[in-house]
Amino acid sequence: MTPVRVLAVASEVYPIVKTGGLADVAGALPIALKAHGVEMRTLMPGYPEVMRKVAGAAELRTWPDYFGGPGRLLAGSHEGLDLFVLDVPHLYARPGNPYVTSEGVDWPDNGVRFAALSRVAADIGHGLVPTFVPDVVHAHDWQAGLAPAYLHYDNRPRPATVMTIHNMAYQGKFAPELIGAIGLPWHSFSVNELEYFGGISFLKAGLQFADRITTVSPTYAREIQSDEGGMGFGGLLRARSDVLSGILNGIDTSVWNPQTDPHIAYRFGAEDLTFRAANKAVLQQQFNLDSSDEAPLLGVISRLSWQKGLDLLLEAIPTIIEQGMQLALLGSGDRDLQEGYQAAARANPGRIGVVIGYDEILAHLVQAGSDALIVPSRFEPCGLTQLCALRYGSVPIVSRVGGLEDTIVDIGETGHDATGFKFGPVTADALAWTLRKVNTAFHNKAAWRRLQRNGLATDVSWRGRAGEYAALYRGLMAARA
């Protein structure tokens, strides 16, 4: 097996600084790479909690200018990562979320912030750290996708490039005047290379020049060739698309395993499930809901958006309350549907429960004492927390859109192999009759039970996942050899 070395460069890695999935990949795929042949390292910025968690990591180098201030590069590691960690004050030493202010919104010179680690990750590429020359540079969403245009831009020899998309969404738009002071050359403003809607983005300059581009299921990568899924790079893609591929995400089954978790009240394995009953209980009494089990318990793990359909969700409550089912959500977001969910609570008590803000403790509590975990997201590249609640017996219910497509064998299709229900259109009257559905199989408990086993038994590891990254890896390795 040929050894590959990889330098991923991430915005957030899980468990040093997560805000979502892509910590979970970012975090995970390293460690499972390490059975096939692969070394990876991890770029990642020198923000607060980094800093406390990588104390007396090795300096590599300084710089007394970098991008306005001094700035190091560091090398360490954490929970069996290895990182490299770009120490840059100026840039990263702010409390909270790496990416907004406390009132929530973007910092205003992120290009720069993210620029700057795309640069050094070029610079790693092209041997800055004589110890660890990469034969492949991953960048991972926007905040990394400056990383293949500036090898690109350098016009020398350099390592294979691979562009990972975790949310369309998400662009990374700045004004074109950031070109010069991020040490791009200004021919790079043009529509073929990094010009888009009068600004520059990001997302499209890793689109535009990485080797190879993936996505985070195979569902997605077919939705952002359209013009509507590819929110305004459906084109693009089309044209690259003999470079394009999905690869489903995984999850740590490490830290997401219902026999060893010390989150939830009660463990249990798939072949007893006689205790998720005793964290049904728990779960009901942490989120105000009456004690039953009879009463369906559908849990729910978000952002409340738009995206996630939340909207849609709030309007299935009539149904939820008819059918005597009961709702226990975790999530923050959008302030109308936070107002919105307080407000069914507080007219529903007993029967909707709801916890703003987000918990990872509770979160493992939802999913392994929630009888059904809902995620009607209007699109979802892969979608994590339907694997966690396969993992944990919970059944999903999940809109027919992208992962969440690719990840759940829906009752209708095949009642033997099922694992949950998806719903089509993504509509409130569609999820609502699904919830119907759902009742009814939930009051049959040889056919619940049947699904909850299947769910379990369903490989949701970076075991499978991980082969193909290492696979693409020495496809691109033998194609520049």
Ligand code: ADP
Second form
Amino acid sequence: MTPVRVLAVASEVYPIVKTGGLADVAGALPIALKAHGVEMRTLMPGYPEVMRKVAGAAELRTWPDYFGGPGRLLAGSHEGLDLFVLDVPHLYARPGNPYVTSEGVDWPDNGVRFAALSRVAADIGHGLVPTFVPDVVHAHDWQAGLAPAYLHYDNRPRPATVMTIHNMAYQGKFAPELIGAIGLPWHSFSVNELEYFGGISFLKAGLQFADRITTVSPTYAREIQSDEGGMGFGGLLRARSDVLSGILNGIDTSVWNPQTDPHIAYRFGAEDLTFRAANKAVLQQQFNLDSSDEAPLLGVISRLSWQKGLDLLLEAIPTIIEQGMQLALLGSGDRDLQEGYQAAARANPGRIGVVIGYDEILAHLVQAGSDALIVPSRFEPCGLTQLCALRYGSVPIVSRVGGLEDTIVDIGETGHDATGFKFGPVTADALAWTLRKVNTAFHNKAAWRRLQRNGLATDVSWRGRAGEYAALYRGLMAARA
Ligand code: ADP
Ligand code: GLC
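Alongside the form predicted alone that was just displayed, please also present the structure of the form predicted in complex with this ligand.
Full complex below, order starting with the chain above.
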């Protein structure tokens, strides 16, 4: 196996900083790639959490003026992850969420903040760190989208580049005036380069200039080539379809392992699913739900946003009540949705339980104690919670989109290897109709056990999927040799 060196560039990495699935992927993939002979180092911004957690950070480089203030590049590690940290206090030393202020609005200088990250990625690509000269620079989402663009405009020998789209909805759009401030050539402001509806888009930069584009499921790779799914980039992606592919995400099966999980009330393996009942009882307590083993308990763990379709689930609450089911929802996000669910919980005490917030530990209990996990997304590049659900014996109920389509086998599709329920179109009616079907299936104990066992037997790990990335990197290297 030829060794490969890859610089990954990501704005969040689990377990250091996480707002969603991107962090899970950026944190798990480097570890899984080791078995495939890929040495991956990840470049991330030096937010306060990162500066606290990264041990033994060695200073590789200092700049008196990096995008308007002093900066340093550090190398360090955290829980098996090899990291480069861009420590630029005037850009990153801010508490809380990496992208937004405490009022929930984007930091006004996000363009500069993430251009700075991509600039140093390109420089590492050119050999800034002599002990780690990457063969491939792998950029994740718009925050890293300028890395392939800088490498292109620098017009020097460069490593190969990969751009991975985790979510087409976040496009990194900024005013054209930024171009000068971030050191890009003015001619980049053209329709075949960075220009996007009168401004510039960092995502477009990555999609335009990366040697390969990937996204996180084969179905999403097809969907984003349509005008609707492409959210403005359908045409560009159709034009680049020869370099675009979908590689499914996995999950970290050591973090998500019901046999060893320290965050659940009772641990269990595939052979002793009866212990799930004890987790269900604790979950009911924690969400103020009536204690009942017979009522099917539906779980949700999600950002509350339009993407996730949770307004549709809110509309389907009368069906949940009428069918004698319960709901435990853990989520945070849009204020209207938060308030909608809180009102539903007040109106249906003991039946609808809601925890507004972001709580890693509780997320594990929802997986271990719910009978089914609902993901009613309008679009979903991959989705990770349904994969965790498969591993915890909670039966996924998902919409027929993106990675949900690719990772769940519907009960109607085959006789024996079904793992869950899929519904489409993505409407409240279709969801309500499916919930009735779920209720019937739940009360057929043998059928339900089969769904659970099939889920538990599904490989949701990174093992094989990391191999697809390794093959992609090697293919790029071979093409340049
Ligand atoms: P997205 O990245 O679009 O939010 P994913 O399903 O890919 O969706 O990943 C979401 C990740 O964030 C999962 O690991 C999930 O468990 C976690 N998560 C989402 N909301 C919460 C929450 N309120 N509390 C704890 N974990 C959450
Ligand atoms: C995005 C997507 C989600 C995907 C995650 C990790 O946040 O919304 O579907 O699982 O990235 O790739």
